[in-house]
Every structure is written in structure tokens, then in C-alpha cells.
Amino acid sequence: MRLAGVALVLLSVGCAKDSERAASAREALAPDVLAGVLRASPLPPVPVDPTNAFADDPRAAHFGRVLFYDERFSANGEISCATCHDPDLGWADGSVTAAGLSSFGLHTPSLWNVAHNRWFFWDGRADTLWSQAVEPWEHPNEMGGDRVSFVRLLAADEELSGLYTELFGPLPDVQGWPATAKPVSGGGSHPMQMAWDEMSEESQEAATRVIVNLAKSVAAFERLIVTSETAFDRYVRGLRDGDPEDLSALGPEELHGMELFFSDARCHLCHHGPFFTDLEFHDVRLPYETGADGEPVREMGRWDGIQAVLKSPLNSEGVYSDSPAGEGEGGPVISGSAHGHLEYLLRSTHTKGEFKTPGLRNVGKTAPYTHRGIYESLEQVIAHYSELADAPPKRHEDVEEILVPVHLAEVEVAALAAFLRSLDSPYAGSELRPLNVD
């Protein structure tokens, strides 16, 4: 009893310098860096999905993760999902701008915590993870593949149409169908196009349910590509409870870096909280691209996202959604999520030019940046914040002020390109390469 004693007393001293350490930790951040650190860990729980019944259904995401892998899915038999979401790229493919059929300007966004978003692709015309995968397969310069074959290739296929059945039930009968068909947006003369409209409206409904149920199986994979405990989280659990161990988790100098994020160098007016993003859009100002013609490239942006995700008969709201109204028998709507608000979308001139604030967990590892991938380093990102010496002049008079100049010293720079290293995670979802490679 006497020895139970002594190690309750050595607990509790043990305790009240944990306690007394963790205080003093946190006494030692100005209260507004220290709110926004506290805010942005842990992560928490991937959300449920009501527009998608089968988001976490394991027979789902290992069906999902088979397609994700299949390059029959694209016009020419050589590009999956992989292809620009490769998880040995950090889910991204390193590249500039991405390509598949042909390049399309644009760089690939990296799938980490893909679950958590709000909104999908740089414009946002997507509101669902599952209404996201449904455009690469089918665009002209990505994949080029059409949701007639598809169904064709699910029924010629044992394991892909064993694997669809268990799910989903009995395959359409594809007997008078077109070989390839798909609807092609202002294609009413386009090939593809003029054999979708010689189909009955049942077929084409048919036909359209299979790709959206392939689609929901990769949403399911997909919410899987979660990153892990980053030495930022060690850190901020250490403010919690006083672990030395975890409160050295980060050096001098990315604690300077921290300070600087979330104070002076603004960052964390549009980067806060467990995923370091507002979810929502910004003009961030980068050099234009010129045309053929000389001229500067507008970007629309936002402004085109909108119209696209209100029109989009695979939006949350439209019939192929499993809750339209926004609330589904698992849980509440997806958090943070547009499901549910798209009547409460504005499409103002002030969304031209606007794209989506990425997250920045594993940012060290998913270069080049920005939706054209014109920065190859943190450093050279920050810079552009810092000075804005390469942004073309203000779209509007009345332009929101988040980004303003705050000309940051070279170790200040530093500093914060640290910082945002320590947000990278030691994960790299080897679980979810191909079940055919080791």
C-alpha cells in the first residue's frame, strides 16, 4: 500500500509538471497564433457523405481502388485514375499542368484528405467527391472514355462485373446500344453526342446510373487517402498536455515560422484550421499567361465553376444524389460541405478569377504550386505573397485586401517554407497502390 502511495505522489508531481509545462508553452504564443494553432489540430474524422450510400462501404472502396488502377477506363487503354493521382507522387503527378489524352493547362491537385472538401476541381463545378470522378473518365483531354463502353466493358469483364453486381445489382442489357455514346456539352453534331440522343431516354438513364455507381465506389477509395500525425501535430499535442518529447517536436526555426503563419505574414487568412484552407475561393493574383495573341489569358475561374455545378445534372441536388434533400440515415451533411446550399451560390463578377484554396498538409511534398504549377518551390510561393512583385493589377476597385505586400526577410522565408514542412506527413498509403503490386 505504502509503495502504491509513493508512485500515486510521483504521478501527480509527474502530472503537475506536464501541466505546468504545457501552461508555460502556451504563455509563451501571442493568444491570436496560439487560438489558430490550437484550431488546426487534430484532424479530425473523415465526414459522412449522405449523396453517396456506399462512401464507406468496404466492398465499395476495394471495387473503387480496382478501378482507380484500370487503364481500360480511357479512350486508348493507357491512362487511369493513377495516371495523374499516382500515390508515389504524393497523390499528384509532380508535373507542371497535367496531361493525359493532351495537356489541359491546369495542375493536378493532390488527393490527400480529398474527403474533407467542400467543393472539387480549381472552379469548384463539382460538390461531390463521386460527381468529381465522373468528369476525367469521360473529358476529351484526360481520359476520353464514354459511359456506354463502360457498361460494356463492366459486362465483358467477370471479376469488374462480379464486383458491380455485388453492389449494385444486375448490369443494364446493352442490346441496341451504340458501341460509344456520351452526353458532349455544346456537342449536338459531335459524334459521340448524335448516338446518346439515338438511345431512349431509359438507356441513357441506364447507362448514366452505372457510371455514377463507379464513380461513388472511388469516392468510397478515395476518402481512404488520409494523411498521418505530422510533427505539427506532435507539437500542438505537447501545448495540450506538456510531453517534452512532443513540445520539442519542432525546431527554432519552424516555430518561427509557425508565429509568422499565423500572425504577420497573413497566411492564415485564407489557410486555417485542421486542413489549413477556407474551402473557399481567391483571386491570388499570379502573373497572367499570354495568349497567341499577346494578350493576357483571363482566367473566369469561380465564375465558370458556379454556372457549371448549378447545371450539372450530377449535382448534390440532382436525382443521382442518395439524400438531395441533405440529410441522409447516417448523419448529418457532409461537414463543411456545399451539400444542401447551392441555391445560396453567387455568381458576381468578383468570382472571376477566383480558384480554390488548397489545404497544405503534405505541401512539401506535392510540387510544383498553384493551379497552373508556375512556383516550383515553397520559397518561391511565399515569395510571391510576400511582395507581390509579379501580380498583374487588381481585376476590381473593390478587391477583398487579404493579400497585401508584407515584404518578409530572407530568414523569415525560410522560416515559414520550414514550417510548412513540418506539415508534411510520414504516410504514404501504401495500402492503396495496386492490389497487384507489392
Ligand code: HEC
The other form holds:
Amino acid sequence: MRLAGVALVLLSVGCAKDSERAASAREALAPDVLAGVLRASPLPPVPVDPTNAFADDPRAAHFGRVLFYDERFSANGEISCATCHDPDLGWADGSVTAAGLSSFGLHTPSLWNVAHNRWFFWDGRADTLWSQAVEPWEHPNEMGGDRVSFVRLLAADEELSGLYTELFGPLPDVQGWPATAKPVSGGGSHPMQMAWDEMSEESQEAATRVIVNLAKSVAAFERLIVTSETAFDRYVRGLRDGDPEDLSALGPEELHGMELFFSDARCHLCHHGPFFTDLEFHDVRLPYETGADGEPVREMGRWDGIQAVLKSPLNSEGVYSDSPAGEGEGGPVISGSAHGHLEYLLRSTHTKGEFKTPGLRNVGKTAPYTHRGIYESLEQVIAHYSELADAPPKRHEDVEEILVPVHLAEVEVAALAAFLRSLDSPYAGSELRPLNVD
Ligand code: HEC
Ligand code: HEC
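Could the form predicted together with ligand HEC be given as well, to go with the form predicted on its own?
Entire complex below, previous chain first.
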């Protein structure tokens, strides 16, 4: 009893000290900085996805992992999702722009924490993680596969067909189907489209159901690609519990960068919350690319993305969604989800040229940056925001008003970059690597 009493006294002394330390560390920050910092940590759990009944099925995640690394789902048998989303390169490819079957002018985004997104692709033209995956498999620049070949591939491979049928039941009978076929956007006379048009509606629906099931499995796998605790998270824990070791996780330069990020540098106006993104779209006025005709290329970005997601037969409200009405068995739809929000999408002129705000966790590991990979370093990105010296003239009247030059001194650029690097997580995702190498 006596011992316990002593221990209790010691403990409460410790607590008093810790809570005092926490309070004074919090008081050292301006109130708006403190509010932004506390909102950014810790990470919430991966949100439920009622549109994917297999989202949290470990068997689906296992199958999805196998598929993610399988090069046979490409037209030349040499490209898998991991070719461009390599765990050793931050689930991206380290290149300026991606190269699949042919190169295309977009930078590969990292897949860290991807399941927390509301929209997918730089222009947000997919509103679920699973519907996103269908596009790279079939896109002529990426993997160039097709859903009919995929059914044949599954049927001919014992391991794949075993994994598939255990989850989704028997594969459709491909007798009488063309060898290859898929819907091709704008491709009325494309041989794949013509073969597709010859299939019965029932067969088309059966083949689409299969690629959707594969995509839902890949999505279940992608939900596991989650960053671990960072120096920043330890510091924020320190702000709450006063542990001196936690509080010292960020040094003076990183703290300076953090204060700038959440105040004068205005970064938090678009990059906020636990993933440092508002999950929405903005035009940060990157320099235009010059087209073949010598004219600046004015990308449409979100303007086209909105049109595409509304038209897509694979959107969250279509027949392939497991919860087309916007509700689900899986629990409440979290506020971050786009699910059930398509009707509110407004295609106004300011969406022209807007791209998705990327999350910034692990950003130190995923250079180069932006949707065209035009900046090699974090310092270059920050220099752009500082003066907007390389920005083209404003595109239209109602262009982004949040974005103004913030005029940073060189030490401030360095401090912001140091802060961003404190968001790098040590976890490398080793158990998410290909099965045959672990
Ligand atoms: C040839 C390289 C390449 C391959 C192969 C590839 N991707 Fe991507 N991925 C990209 C690029 C580039 C983008 C951005 C394209 C865009 O926004 O239009 C992207 C975007 C994504 C996104 C959206 C991320 C976000 O935050 O919006 C996800 C998820 C994704 N890919 C998963 C996959 C999966 C799953 C596969 C395999 C089925 C795959 N990718 C195959 C290059 C590739
Ligand atoms: C108006 C909203 C907005 C503001 C303010 C803003 N950003 Fe961004 N940020 C974005 C968007 C949108 C992109 C993607 C742009 C693109 O690729 O077209 C981006 C891209 C980035 C990237 C590249 C990430 C990657 O993975 O490619 C970094 C780093 C970044 N911002 C950091 C910052 C910092 C630091 C600040 C403050 C100095 C800041 N941002 C201010 C919206 C904003």
C-alpha cells in the first residue's frame, strides 16, 4: 500500500511537469498555428469505402497485391502497376513524367495514403480507388490490356483463378467472345472497340464485372499503403502529453518552417489536415508547357475531370458500385469521401487549369514534383510559391485568389523544406512488396 502511494505521488509529480511542459510548448505557438498543427496529427484510420464490398477483406488485399505486381496484365507482358508505382521509389517512379507502353506527359503520383483521397488522378476523374485502377490496365499509353483478355488470363492460370473464384464466384464462360475487346474512349473504329460492339450486352457486363472485381481487390491492397509516425507526429504528441523527447523531435529550423507553413507562407490554406491536403483542386499557376505549334498548352485539368467522372459508367453511383445510393453497410460515409457528392459537382470556369492538391506526407521522398514533374526539389517548389516569378498571366477573372506571392527569404525557403522533410515516415512498406522476394 505504502509503495503504491509513493508511486502514485511520483507519477502525479511527473504528470504535472509533463502537462506544464505541454502547456508552455503550446503557448509558444500562435493560436492559428497551434490549431493547424493539432489538426494535422495523428493520422485517422483509413475511411470505410461502402462502394467496395471487398475493401477490408484480407483475401482481396492478398489477391490485389498479386495483381499489382503482375506484368501479364499489360499488352506487352512487361508492365505492372509497380513499374510506375515502385515501393522503393515512394510508390512512384522518380521520373518527370510516366512511361508505360508509350510516354505521356503526366507525373506519376505517389500512392502513400492514397485511400484517404476523395478524388483520384490529377484531375479527379475517378471518384473511387477501385474505378481508378481500371484505367491504367486498359489505357493504350499505360498497360494497354483489355478486360476480355484478362478473363482468359485468369481462367488459364490456376493460382489467379483460385484466388478470384474464392472471392467472386465462377468466371464467365468466354466461349464465343473475341480474343481481345474493350470499350475505347472516342474509338468508334478502333479494332478493340469494334470487337467490343460485337459482344452481347450480357457478355460486356460480365467482362466488365470481372475487371471491376480485380480493381476492387487492388484497391483493398492499396488501402494498406499507409505512412507511419513521423518526427512531426512525435512533436505533436509532445504538444499534447509534454514528453520532452517527443517535443524535441523537431529542431529549431523545422519549427520555424512549421510556423511559416501554418501562417505567413499560406501553405495551410490548401495543404491542411492529417494529409496536408484539402482533397480539392487549385490552379497554382505553374508555367505552361509549349506545344508543338509553339503556343502555350493550357491544360483543362479539373474542368475535364468533372465531365469524365460524371459520365463514367464506373463512378460511385453506377451499377458497379456496391453502394450506388450513397449509403452502405460499411458504416457512415466519412466527410472526406466523394461518395454521394457527384450531384453537387459544379463545372464552373475556375475549374479550368485546376489540379488536385497532393498530400505532403513523405513528400521528401517523391521528387520530382507537380502533375508534370517540373520541379526537381522541394526548394524549387517553394521558390515558385515565394514570388510566382515563373507563373503565366492569370487565366481568367475568377482565378484562384488564395494564391499570392508570399515573398520568402532564403532561410525561410530552407526552413519550409526542412519542415516538409519532417513529414517523411521511416516505414518502407516491406510487407507490401512482391510476394516472391520476402
Ligand atoms: C505507365 C506508368 C503507370 C502505370 C503502369 C500505372 N500507373 Fe498509376 N498513375 C500513373 C500516372 C502518370 C498517374 C496520374 C495520371 C493522371 O492523373 O491522369 C497515375 C495515377 C494513379 C492513381 C491516382 C493517385 C491519386 O492520388 O490520384 C492510382 C491510385 C494509381 N495510379 C494506381 C495504379 C494501379 C492500381 C495501377 C495498375 C493497375 C497503375 N496505377 C498503373 C502512372 C502509372
Ligand atoms: C492555392 C492552393 C495552394 C497553396 C496556397 C499551396 N499549395 Fe502546394 N500545391 C497545391 C496544388 C493544387 C498542387 C499541385 C499542383 C499541380 O501539380 O498542378 C500543389 C503542389 C505542391 C507540392 C508538390 C507535391 C507533389 O507531390 O508533387 C508541394 C511540395 C507543395 N505544393 C508545397 C506547398 C507549400 C510549401 C506551400 C506554401 C508555401 C504551398 N504548397 C501552397 C495547392 C496549394
